[in-house]
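Given as structure tokens, the chain that follows is alone and in the form predicted alone.
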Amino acid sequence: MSTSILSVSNLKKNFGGIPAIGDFSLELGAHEFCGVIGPNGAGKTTLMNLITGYAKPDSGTIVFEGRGIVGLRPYQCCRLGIARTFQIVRPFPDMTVLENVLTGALFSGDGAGTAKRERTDATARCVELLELVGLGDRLDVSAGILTLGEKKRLELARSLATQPKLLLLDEVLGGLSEQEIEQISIALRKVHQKGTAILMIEHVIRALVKLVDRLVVLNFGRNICDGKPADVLEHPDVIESYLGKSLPNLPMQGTGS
């Protein structure tokens, strides 16, 4: 495996008592494009969370690129060089498409609350992000009239504008026809072949294995599955925990549709 970016050892996190995140621990490689599914309530956007600053672990560490990462905010986070989208979307209504994207271009990562990076130069950018996720077209239309779809390619568009090193993927395809999913797909392979790391939390199996080479399930806050997609879909406790059945004849990741 090629280094690690994240390392997450022994995480825990209750809330009221009841344990969210239990003796979690994953390591990241440093070009990795890793899936984690499981029930609703399993502990993923928790564990989204805990990476990214929204919320404090109980116990365990969290490192980043060397550096332990627990107690930052999700600002700090963020210059760091980890970026996430979230299950809803909040883009902010007024502000036109490519607005929404400058936000994350000039407020965050290397040239946050400074002249260092030109606002031409991440104009530029930004346009070649909603390209990328195919909202080209619609630069100059408010944020607040856009269909889900085009909310959710916001978001992503957004989040890369901050540059990141790792992208945190909060269920982006849910509630997408298949040729959103597919727009979407095509912009996280161009992503990750430019050497961004990904984590991409998704309920929509069969997208998520045509993208990623590994898979980790979530149950009940711990990790009970981790490795090759074909490997994991086929392991008697993810079955039970979460598909309920085999799911025979999925495409994996390079094999097409």
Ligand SMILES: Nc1ncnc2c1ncn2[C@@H]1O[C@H](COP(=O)(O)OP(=O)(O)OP(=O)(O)O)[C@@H](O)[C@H]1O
The other form holds:
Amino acid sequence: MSTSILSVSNLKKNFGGIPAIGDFSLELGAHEFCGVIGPNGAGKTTLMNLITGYAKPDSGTIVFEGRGIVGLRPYQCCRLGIARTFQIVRPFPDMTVLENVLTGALFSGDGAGTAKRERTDATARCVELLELVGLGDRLDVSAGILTLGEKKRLELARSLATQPKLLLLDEVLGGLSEQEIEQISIALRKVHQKGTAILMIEHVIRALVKLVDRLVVLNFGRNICDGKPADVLEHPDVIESYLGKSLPNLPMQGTGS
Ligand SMILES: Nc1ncnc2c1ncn2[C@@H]1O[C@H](COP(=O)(O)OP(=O)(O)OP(=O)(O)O)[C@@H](O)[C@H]1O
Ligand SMILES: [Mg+2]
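Now that the form predicted alone has been shown, please provide the structure of the form predicted in complex with this ligand.
Everything in the complex follows now, all chains and molecules, and the chain you saw is the first one.
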């Protein structure tokens, strides 16, 4: 594996005495594109909340680029280079699409200065990101009136505006049309090719496996399988706990389909 960007060890998180994450460990390389799958309630969003400072583990360590980050606030994790999207989208509804994305750019420090030049540069970069996710013609529209698919793409652009080294995606493809899934998939491939590590929680398996080179499976807060997508999807424990049946002939990442 390439140099590690994220190292999660023996992570535990209980809610009311019930484990949501139980002794979970994961090593992610700096150039990996890794999918996270598992049944509803398996602990996927909780894991993401722990990595991004939205929740604090009961025990265990999380190391990002060699630095322990347990106890940091979400904005501190973001400034270190960890961005995320939310399963339930959260745009600022009264701001325009472009302003929403600018919040990401300005918050992360890019353009935060008062110099006009910096703000102009940040705006140009945000417009580029909105074009990347297919919202280039919606810049001046209020975010509140966007469709769900558009809001999800806006959320992705806003997270990218923080210029993350590690991007965490929580069901960014859920509820989208085939065309929107394809649009986001193209954007994510480009983001990954430019050097961002991606951890992608997703239930839309057929789209996920066209993107990722590794799959991790969570069940009851534990990592029950981790490896090449083709092997993981054929693993009996994964079929029993999540898939229900084997999914033959799925086009995978790297197969050119
Ligand atoms: N803030 C919370 N308070 C109490 N219980 C919680 C909280 N957050 C999550 N849980 C519980 O932790 C478990 C894991 O939930 P989580 O949302 O992480 O699952 P998930 O894998 O993301 O599921 P889904 O695929 O449905 O999004 C569930 O049993 C859930 O009810
Ligand atoms: Mg979830």
